[in-house]
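Below sits a lone chain in structure tokens, taken as the form predicted on its own.
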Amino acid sequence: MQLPRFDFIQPATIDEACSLLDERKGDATVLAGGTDLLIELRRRLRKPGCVIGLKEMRGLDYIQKDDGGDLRIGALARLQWIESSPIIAEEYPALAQATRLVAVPPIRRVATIGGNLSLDTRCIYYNQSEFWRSAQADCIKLGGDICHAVPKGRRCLAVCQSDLAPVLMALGASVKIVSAEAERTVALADFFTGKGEKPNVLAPGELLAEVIIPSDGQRAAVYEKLRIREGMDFPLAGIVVSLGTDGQGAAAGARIVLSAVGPAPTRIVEAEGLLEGKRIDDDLLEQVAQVMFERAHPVANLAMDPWYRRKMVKVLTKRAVRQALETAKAN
């Protein structure tokens, strides 16, 4: 498949390429490390007017400590570097640990982290060839008035396929969103809108600049990912447990998150709650993995089972808690 037409233009700086995105406003759609939007533009999901490359400007592509200890991280910063960073290693290791489970090296060498942030929500029915999808009416995502997953449905439920927001989220991380006019900061997990056709709050004009996790994220985290393979496969279900201890073994601060079965990773702060200031036994373990079963609903619309999926949500959980709990004490 052949990509389309379009005016392709590389800025040098931040301030030239917001004011390329507000010139070319809603014809415009940005390139970084293209991993996943050259496969969009063949199977014509974007037909912009205008593709503006940011692989030779500078400005963006960094992980450093700011003076208050946060970690700031330019969205242009590689994958690769994420995971072979000390700084993140020793501080944020599942941050590191999840960045290590997206897709295979080659693709992290030149895959970004705000590319990871702002992936657009997939499903079966949506991320296929254009000949494929004139077989049948546009869905919601395309303009529609119909979801294929789900007949009847009258939302899309296109899912998130981030591996890096879930993390992040647990964390406690925000984004720095810039535009000509502004810039503006929101926290992750209101950077998600929960709509599959539009699966983000960066508006027409606005770029994603910056990741911050704040100092007070450093706890012990972890991510468990369900995929048919070990390489290469978007998630089909992901925990993250972020936790600590209270010096007596009952865990402190406890934050859930639960992705890839819906629209946008969302924290299960009833899963939170049962945990929060209590010694973790099997009996609450299953407590917990039961409310992550009740709140994750998957419809068909990605390559497995969806009853399974939510089973495995389960499974997941239980493993993450376990895990989380013992890096706690380790630390």
Given for the second form:
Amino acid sequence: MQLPRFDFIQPATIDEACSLLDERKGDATVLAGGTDLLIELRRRLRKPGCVIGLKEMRGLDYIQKDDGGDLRIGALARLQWIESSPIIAEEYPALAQATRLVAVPPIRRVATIGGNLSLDTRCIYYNQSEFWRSAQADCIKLGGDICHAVPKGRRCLAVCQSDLAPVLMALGASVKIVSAEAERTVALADFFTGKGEKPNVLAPGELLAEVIIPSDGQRAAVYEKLRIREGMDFPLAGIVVSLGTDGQGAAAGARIVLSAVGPAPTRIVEAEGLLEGKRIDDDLLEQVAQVMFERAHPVANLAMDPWYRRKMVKVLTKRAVRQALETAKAN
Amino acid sequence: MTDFSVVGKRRPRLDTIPRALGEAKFSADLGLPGMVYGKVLRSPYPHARILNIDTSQAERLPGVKAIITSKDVMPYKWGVFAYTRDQQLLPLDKTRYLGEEVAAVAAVDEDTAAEAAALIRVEWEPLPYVIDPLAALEEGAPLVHEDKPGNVSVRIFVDEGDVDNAMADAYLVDEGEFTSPEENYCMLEPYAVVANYESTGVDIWCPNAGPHMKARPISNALGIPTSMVRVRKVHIGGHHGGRSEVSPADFMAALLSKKARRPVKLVYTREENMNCVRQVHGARTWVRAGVTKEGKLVGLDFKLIMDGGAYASTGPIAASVAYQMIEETYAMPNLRYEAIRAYTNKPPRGMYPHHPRTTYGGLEMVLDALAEKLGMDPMELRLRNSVYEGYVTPTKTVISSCGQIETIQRAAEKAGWKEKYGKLPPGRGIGMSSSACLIGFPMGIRGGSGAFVRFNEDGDATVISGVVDNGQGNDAMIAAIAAEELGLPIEAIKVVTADTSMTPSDQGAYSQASTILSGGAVKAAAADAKRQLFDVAADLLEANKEDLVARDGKIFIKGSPEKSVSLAKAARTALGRDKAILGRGDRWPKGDHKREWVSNPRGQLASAFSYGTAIAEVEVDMETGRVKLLNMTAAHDCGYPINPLSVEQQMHRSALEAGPAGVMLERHAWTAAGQNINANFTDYWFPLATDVPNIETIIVTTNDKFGPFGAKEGGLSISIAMIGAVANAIRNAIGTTVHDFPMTPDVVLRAIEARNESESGSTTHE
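Since the structure above is the form predicted on its own, I would like to see how the form predicted in complex with the partner chain looks, so please show that one next.
Below is the whole assembly, all chains and molecules, this chain first.
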């Protein structure tokens, strides 16, 4: 399939990009790595009048520490840089690990962290060609009022498919959003809306500029990704556990994120609380896993049975907690 | 038999270098002066009557050069057999699956063609539809074809011996029911056609498995003589059974070109290539097997329902081959087999190397269950029941050369079967399976292959054959056979293949017949040319022509290579005497012509049979159900390896297609509205390089009497055997049979849970 017609503009600076976004508010979309956008354009899932190409733009392609010790990653940093960055390997190995689980190496060489975080939610009834969709009524995500995945469903439950979002959320990251008028920083937990049809808070005219990860001390984090093949696949479910220890082998400050079973990655505070200050045994693991299981409500909108995806939330939670604790103890 | 100078040597395929250099052109790369671009309008309903098609608005769009609809076509229906003609290449009255062709446009570019297609107004009357083959066979189900009552596309029934008695007398009987959804061929090259219709005839370039098999139906559909249809191929990016038949795209491109009076290029999208070409049958197989106390099979009983989709395609063959391969693998006197291929409102299903996986894999799992109950090593069970040279199957086919036992023994040795079976740690498993593969069945007047060999002035030879190379290395295969027979180095052979205006008819790359038929024809043509050269050389060498041999470019008296004359000199001398060296040969399958798939399934089926044994080892994560394939071993009796490298490649291909793909991953799924939900490379899972372990290959030789230089076929037995091997390895690892293909983690986990439940259930009883 060919691309639809649109104006293509390549700004040289962030300011230019912002004023373009402002001028073409609501009609423009930005192109970074393009690994997701191009497919959506071909399928006519998006029909922007203007595509703003960021390839020539300088100023958002860094991975560096700031004076306060936080890590700042420009939105245009490629995934391949992240997986091979010495700072990230040293201080946020879970981020490098999760990045290596995204798609395949050729895609990671062009895909960006900004693109990964603002990846549109996916649904097997939505991510189809124009012809395929023409054979059925428009769903909620397409502006209609029905859901093909959940009969009588009134909400869009298309799934967040970012591998980096749950990890960054567990690392306490936030994102900087810029526009022609203003600049704001939003905790990642608040970046996602939980709405399948509009998965993040980016408003027309706004550009995701930077990811900020706080210095994390001696914590350990583990990402368990459910997928069928050894590469390529989007997550069918995801669990991130990040924690430290109190020195006596008990968990401290745990953050647990449940991902790829709904429109947004979500911290499950109740599960985190169960771990606090506890030594971990099989009973506790079972309790934590049970809480995660109860909070996971996948529906039949990916290429795998939701029964299985939900069940795996439990298994992967146990594995992630165990491994995170082992790593934290070793730190 | 081992004193060959060309065959039996490892060498790259003829297309390897052009592909590595990026020189290889595929159909979609071609361009002709004035060429325009096609786009197809497709049915958005699984079943709907076409009430009216209004193209007036589309015709007015600037840049549109031609539009074709059912008004432009003759009522010709395509079918592989006279009794299966049911597919109008552009439907007249109604569409039978979601995505079926309704109209096509040719325009100055693809965008304009797509825009015009969207402007065509079709008035539809949606009809009740049926997606599930079991529902299709129920009384009162919507009819896919009005003249096919009960939606029965094909029924195959074989009942030899006395199965009921055999089962009653058997020491042990076991059974199982197995299911499988459709698979996709996933050729990397989406279908593409370039057609140029002129007053003198039509030229067509497209991927194919036999250009001669396409030319005839295209000429019929266009209403012109076959001699006016020139079908050619350039490089082909995959076949796997899915390029076997004429495609509506061939016909539509030709008709658009006729109407537009320009060359037309029609390139399918990935979605079209997955949904609107052919697919692999979904199936449900019930199988029952009985054995004696000694583990001898006494009978096999099968019932199959196959989902054929909207058209018959190769239905009679597809519904038959499983029992045939099985009776050519296992010696047993009693066989009952009933297969019903149902019509449904889904894309039509065609040929595939190993299907249905439910029949092959299901039987192998039942056999392993029987071996377990007998306390017998599954390898021993297979050794005891192997067919042998001279064995006559229940449907009266005589087995020729047979290396099955050697494949079992050598695969077992290589894989360490004796050391591993029954001795692996929990969660690990090993499985084995063997299979025959039939080679070259009669296909009527188009079922044979012809070849020419001609000599150039410099002593090089050109081989002209209808054989098509779509990845398996057929071009290199015939070059090697010609070189060996003529006594020329392979570099001195040029091949011209797969061009219906230039090359003699060929049966196509079906039925694994290319080596024995196309290769056999080339060998005969080369021998004919050699005889003509020997006439001249006998003069020059003052020798008897019966005493001459040719080797390494020279002709000499057998045993005296010091006195020789070059082939080049002999060829030039012939030309000087007003004689051109032109060799001809043809080769036809050895089979009983009265045997018929449906009406008379008895008699000699095929020319030869290859044999293979596969062994796989897996590790299963018992909490997630995820199977990791640790290694695969394949031993294949190819008769004689014309090119061992190609035989190994074919074994790799077969192992990959059957094991990680066929057993573990591949499936299509459908919405209740009849829509294929994963006709794309994101959601349709096939194995990636990282999912495929090391594959060990072993070549077994049996020197078949029918095949050229003893050769049979390159490795297809493994595409059957590896299904059972991987399925049995999983069974061995988890201690229970998995009944549903593909064995994705969710399916495996359900089987593990069911086993756990039944075990804890029986504990409670005790």
